[in-house]
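The data below hold one chain only, encoded as structure tokens and taken in the form predicted on its own.
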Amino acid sequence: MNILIVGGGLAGMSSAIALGEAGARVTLIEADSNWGALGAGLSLNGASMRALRELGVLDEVERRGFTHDVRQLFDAEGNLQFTSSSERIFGPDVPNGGAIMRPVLHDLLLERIEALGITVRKGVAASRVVDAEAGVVELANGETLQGDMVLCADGFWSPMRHQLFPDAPASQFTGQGCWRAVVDRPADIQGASTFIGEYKVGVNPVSQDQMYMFLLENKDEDEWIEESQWLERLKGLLSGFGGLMAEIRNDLGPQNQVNYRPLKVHVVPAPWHKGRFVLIGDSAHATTPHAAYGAGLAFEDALCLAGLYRANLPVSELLERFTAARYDKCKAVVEGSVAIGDIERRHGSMDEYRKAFEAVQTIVRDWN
């Protein structure tokens, strides 16, 4: 079977790996001629680590990123409130969590793609679905490509989704914005650490020397913030924190790659396929970072498709089974993550927050 993948983000790259290993003939097209990954750190939960093991890249993630088994919860002054169990719940060889710089993860996935001999075409943008039943797409340069199956992995804003499902509900703002930065890692930060004050702030090591920091700001409206304001706005939001967060605030500068984005979610109603085209990853289901699971859901989409491919099913049945296998879990993760954000917005109790987080983790532990 010839499989065409539109988009070279995490969903597209992991699908290329999983389907390539399953024996499919895969072509991946990416619109950006300078294909790479932007952004700061990426937090990964244990289920994401389990999926990375199945993709054959967990060893490299552990080597180039940072993995851990313990999660800690602190108040705004840095007083410890809760430490999770260090028992590995996804298997003895699977860490409970970790983080990695997005460009580093991109590079190691690309190395795996190249090792598998998968065809990659950079600077090639899909512009129009010509025939959904035949799997034909037109490129921006006028060329047409055909796949026995076409994976739409073109991300949150997915032009392919808008063509295939023009009536799909629009993404919804959750009432929070996420600030991110990359900062130096103190030696005593050995895992994911969350600080609850007026806002939720967290740090997660991405290497031996650095860690990824985030702050979730509660907002009534989806506000546009100029990039030139990002650094000072983040420093102001951290002013109510003491301890480690105060130290980080005092040292923040242009070198810390501060960025901001509003949190928006969507889950496209089933089915996720039309003809031979299917939505995967953020094009089908975009969640918030509360469960550190957006990337993990994309990895699992890839592995689910590869498993169904190995069953030698007709394309129509394969795609029907894919949505059936993935829809309920992805929807539950999105809704659970939004629920955690709602607790943060109304300043719910630490116990309420912990119970909501654990409820999402129960969903996360299931493979499908």
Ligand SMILES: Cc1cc2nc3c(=O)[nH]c(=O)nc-3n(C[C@H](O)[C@H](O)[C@H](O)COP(=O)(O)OP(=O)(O)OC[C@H]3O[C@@H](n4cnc5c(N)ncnc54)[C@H](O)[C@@H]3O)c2cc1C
Given for the second form:
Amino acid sequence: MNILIVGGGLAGMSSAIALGEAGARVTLIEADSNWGALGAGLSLNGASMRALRELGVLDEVERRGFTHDVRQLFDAEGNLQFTSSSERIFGPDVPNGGAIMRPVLHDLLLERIEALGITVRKGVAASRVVDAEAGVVELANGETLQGDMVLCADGFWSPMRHQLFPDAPASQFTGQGCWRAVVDRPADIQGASTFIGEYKVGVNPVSQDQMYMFLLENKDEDEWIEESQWLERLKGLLSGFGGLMAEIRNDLGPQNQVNYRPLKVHVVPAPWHKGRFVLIGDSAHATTPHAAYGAGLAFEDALCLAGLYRANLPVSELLERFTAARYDKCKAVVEGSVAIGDIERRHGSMDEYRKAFEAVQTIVRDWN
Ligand SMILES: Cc1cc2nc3c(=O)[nH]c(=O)nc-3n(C[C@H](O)[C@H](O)[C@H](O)COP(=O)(O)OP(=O)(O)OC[C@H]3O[C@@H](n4cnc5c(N)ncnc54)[C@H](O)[C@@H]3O)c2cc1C
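Since the structure above is the form predicted on its own, I would like to see how the form predicted in complex with the named molecule looks, so please show that one next.
Up next: the whole complex, starting with the chain shown before.
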């Protein structure tokens, strides 16, 4: 089977690996000629680690990123409120969590794609669905490509989704914006640490030397913030915190790759396929970072497709089974993540927060 993948983010790259391993002839096209990834960190929960092991890259993620088994929750002054169990949930060889720089993960997935001999064309954008039943897509340069199956891994804004499902509900702003920065890791920060004050902030090591820092700002409106203001705005938001966060605030500068994104979600109603085209990753289901699972859901989509491919099913049945397998879990993760954000917005109790977090952890454990 010829499989065309539109988009080389985490969903597209992991699908190329999983389907390439399963024996499919895969072509991946990526619109960006400077194909790479934003220089931010990516937190990964235990289920994402389990999926990375299935993709055959967990050893490299552990080597080039940072993994841990324990999560800690602090108040705004840095007083410890809760430590999670260090017992491994996903098996003895799968860490409970971790993080990695996005460009580092991109590079190690690309190495795997190259080792599998998968055809990659960068700087090539899909522009129009020509014939969904035949799997034909037109590129921005006027060329057409055909796949027995076309995976639309073109991300949150997905031009393919808008053409295939023009009536799908629009993405919703969740009332929070996410600030991110990459900072030096103090030696005593060995795992994910979250601090709950006026806002939720957290750190997660991405390597021996660095950690990913985030702050979730509560906002009534989806405000546009100029990039030139990002550093000073983040420093201002951190001013209510003591301890580690105060130290980070004092050292923050242009070297820390500060970045802001409003949090928005959607789950495209089932089914996610039309003819031979199917939505995967953020094009089908975009979540907030609360469960550190957007990437993990994309990896699981890839592994699910590869499992169905191995079953040698007709394309229509394969794609029907794909949405059937993935829809409920992805929807529950998005809803559970939004629910955690709502508790943060109305300053719910630590106990309420912990229960909502644990509810999502229960959903996360099953593959589908
Ligand atoms: C602020 C924020 C923080 C987050 N933090 C985390 C986290 O800590 N942990 C986590 O697991 N998840 C996190 N997520 C979610 C995670 O980043 C996404 O779920 C994941 O990156 C989705 O991958 P994707 O491949 O579906 O989409 P993308 O990464 O957006 O990739 C889409 C790709 O398709 C390409 N493309 C687009 N249009 C076309 C076209 N027409 N033709 C060809 N190529 C095209 C794009 O150039 C891009 O490379 C976060 C999200 C946000 C917004």
